[in-house]
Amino acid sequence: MKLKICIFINKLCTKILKLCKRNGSVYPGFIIYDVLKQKKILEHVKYPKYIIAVTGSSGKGSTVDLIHKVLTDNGYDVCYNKNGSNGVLAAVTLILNNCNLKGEFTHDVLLLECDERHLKLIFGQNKMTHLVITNITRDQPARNGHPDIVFEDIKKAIGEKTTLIINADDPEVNSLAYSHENKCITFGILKTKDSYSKSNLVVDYAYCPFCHKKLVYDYYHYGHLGKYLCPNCHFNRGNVSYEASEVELDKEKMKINGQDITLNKDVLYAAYYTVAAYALLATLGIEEEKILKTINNQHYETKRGKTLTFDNRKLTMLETKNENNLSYYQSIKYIQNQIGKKTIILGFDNVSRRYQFNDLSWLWDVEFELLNHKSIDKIFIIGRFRYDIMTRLEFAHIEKEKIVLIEDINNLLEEVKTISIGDIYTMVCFDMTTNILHLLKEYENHENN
């Protein structure tokens, strides 16, 4: 009864909240979870054959999108949540809104992209039957603190029935396939032409998970993932389940255990969020065919690197996570990488959507230092803390000429297309990017009439 009245609620609120033109996609879970105190009504439902999370630092989303698009093309009716709230209030919202009155998930498959830290609270243990982990590294440090608290929480939901996916170069993740008693599936890419061999930044993880030794690594992807060794306890990366090789950026393809793939993007997360969705669904039994038919013979889209026009000129949305020096770091690479002069537009009102003291000190584990790059022509910089990057980019000893900093947003585009060339990259976090599409259909608008 309990539950039937929460599931009741919990739709009626979506529908008014849809009626008043509202996302809805936290609130009921709030009703739910905080002011009714019913922590543990997911542990009620009665759920289908197949519990999927995707859980990570980065590449969740991505990876989700993926493998929904691959189940869906192969005639699974999949639930999952699109919009990328990903913590415990927007679990029970959609979980909830996806049950009969009966309690029963009426879909055939649960995908749900969770937060690290959340995840013990939206599963618990032995509900999961898949958990798909994309790595673990320095991320919200003022929430998280160290990224051993987020591996031990992510530890805490996984039970013994459940099928572990997980990243072989990251050497954190990696030591669960040493300990974990049911199936571990483990995924990895192998040396590319842009992988180095040594480390130019402080890396998360440096020592053994097992014995404390430094480890020594025979090439980095970037951070700390790569191909590793313990000298002492011999601890390494090991024979990958399914491994991406030949990994050709600038071509958009790749092989996976031989075969061939077409990436959507040029870019090394683009690698790994196939790979490691790739894993999932041949790990669910797949056919591989079908699997290559999606990922090779059509267009998918992910959340990352959407791609407008503004003023004749390319547009590549680039949504940059704050407090992740490696989301940046991929986002600057991939911008240094293309041809041509670039313009680029950085930053952000808020630092987390999650709390709000405004800690910066990741700004400075960013390697802003590649920006500087003949090939940039402008850097626009925006928002409310656009004084602190402006610091950050001159101790990154960044021409003062190629730097505007823009004291009123709607001033932007009228900005870039007047004293700026080439195509435009902006690497900012979720809320701006909202805020810079709005300003462009503005604009549209206004040229149109």
The other form holds:
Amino acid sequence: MKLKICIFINKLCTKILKLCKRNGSVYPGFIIYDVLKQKKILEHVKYPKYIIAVTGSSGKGSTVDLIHKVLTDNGYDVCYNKNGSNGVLAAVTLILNNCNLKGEFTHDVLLLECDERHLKLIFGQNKMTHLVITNITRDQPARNGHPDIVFEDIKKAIGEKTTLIINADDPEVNSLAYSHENKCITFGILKTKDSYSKSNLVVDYAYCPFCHKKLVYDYYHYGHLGKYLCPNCHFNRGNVSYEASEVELDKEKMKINGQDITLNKDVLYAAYYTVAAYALLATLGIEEEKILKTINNQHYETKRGKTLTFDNRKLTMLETKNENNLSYYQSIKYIQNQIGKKTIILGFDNVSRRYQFNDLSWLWDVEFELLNHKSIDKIFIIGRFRYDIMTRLEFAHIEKEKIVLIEDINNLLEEVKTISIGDIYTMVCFDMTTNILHLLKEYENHENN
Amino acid sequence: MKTIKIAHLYYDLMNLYGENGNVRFLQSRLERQGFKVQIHFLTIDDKIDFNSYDIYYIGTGSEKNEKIVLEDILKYKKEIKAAFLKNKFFLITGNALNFFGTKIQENDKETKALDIFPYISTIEDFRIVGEQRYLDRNGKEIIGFNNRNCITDIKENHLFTKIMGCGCNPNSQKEGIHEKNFYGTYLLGPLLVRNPHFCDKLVKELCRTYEVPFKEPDRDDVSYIAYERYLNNFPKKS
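Would you mind giving the form predicted in complex with the partner chain, to go alongside the form predicted alone above?
And the full complex, kicking off with our chain again.
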């Protein structure tokens, strides 16, 4: 009865919000979970055969998008959080909206991108049939504290019956392969031409998760992801179930267990979300041919890397997460791998859209040194923290003449047009992406008039 | 010109929040004074010689890493005490501060620490997170961030006085410790970068120690502008 009432309230709230043209992805869940205090309501839902969650510090949204595409192409009726709202309130809203009044979930598959800290709130143990873990790295420290806290929270949500699909290149995540009692499938990427052998200064997990001796690496992909071995207890990547090899990002191709794969982006994280999705889909029993058909023949959208034109120049919007040095690293590597002269727009007004804190420590974990390259024509710094970013760039030894401080964001496009050359890359967080898109629209309107 | 040797200790375990910025900033400020600077990155299994360096730096780590480091650093208890008494410089940020008291208390368990100072650290089941504003002993404002699950009962020789945020513990108006050339605070991350005047104060002390005339910093320095901007634009109240 309780469930029936909650489903009814949830659906009614969603309908009202829709009529008011408001985003209703979280608020109905807030009414159920926080106002009515129904914290355990999801435990009463009659779930379908497959309950798949994808979590991790980065890459979960793109992984879910690809899994959804392949499952849908293969006739599954999949319900997933398309808009990326991935906390418990959004999960309550989505799940209850997709139940009938008997409390039965009305799709074949529930597929959720889940916030790492909220996973345990969304699923009680043994609810998830499959859990994909992409990686654990430092991210949003004001909320998460540090990666150990995040990982402990994820572990609390893993039940004995859950099949794990985990990234073997991440030693901390891969430690689960040694302790999980049910099926554990691993994925990873073999050495690429961008792999490196000397560790960066900032690594989240440099030590063995079991005996705490320093790990020895054959190579790193980025951060602490790579091929490692503990010289003391011999903990290592193990035999990886689904392994990407011959990765050629410039040609957007690689192989998984010998099968040719076409990537939809020339960045390493595309290789990661593709191999993660492939591993999950193959574990579900989808035939390899059918997986490949979607991956290789469809152009599927990704959230990052929207391409526009400004001043007859290509403008690529790389949404880059603040407080996540590896998100910046991947954007910087992407820019670095592009041909020709480049102009970069960098900066933010708020460190986070979740909280008011403005901790700037993470700026020193980002390898801005990689921007110290002759192909970079100008770097425009915008936002309230422009002087802090400029201090950091000075330490990255980027020539002063290349750095342009934008005091008034309304002058940004004119400045970019007048004093810079080459393709333009915005390496900014969500709030600034919206601002820049608004400026571009205004500029276009002005030009057309 | 004198070569200043900086030991960045446990750099791969105690480095959660951009802590590397401190040694890099310090290096640059010292080089402006004409010093040559060497930074040595040292960790578990390295032999750390507490006679060889002018400055020792330790940053913030996870609770797991804090325990691993504590076990290792206790090997050097006598040497660290001797280095402190010989006026070597120590800059300690975040939960590394816990190493230098008498003990660390967690629930009913007590772990011995280096016993350089007579304070006890307590591991709590909550975290203190947020922006902090303090005053240093010269009355200059210090900006920074806390993200910790520990408190201390430091009773004297504090480094800072609280304006906004949290002191050594939630009931304290004071924070950190400063004795001889030891500077310890729970503030984390690039403290020196965000507070260039505080860094320059340390550099001035080093200049005095090595009898090198101190050159005043350039006030157009972008790190000073960033500091001033923050003071003017961001929160002043708890």
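Numbering follows the first chain given and starts at 1. Here, rigid core means the biggest group of C-alpha atoms that superpose within 1.5 Å across both forms. Here the structure is a predicted model, which is why all the values come from computation and not from measurement.
With a cut-off of 2 Å and the rigid core superposed, Cys429 has a Cα displacement that falls short of the cut-off between these two forms.
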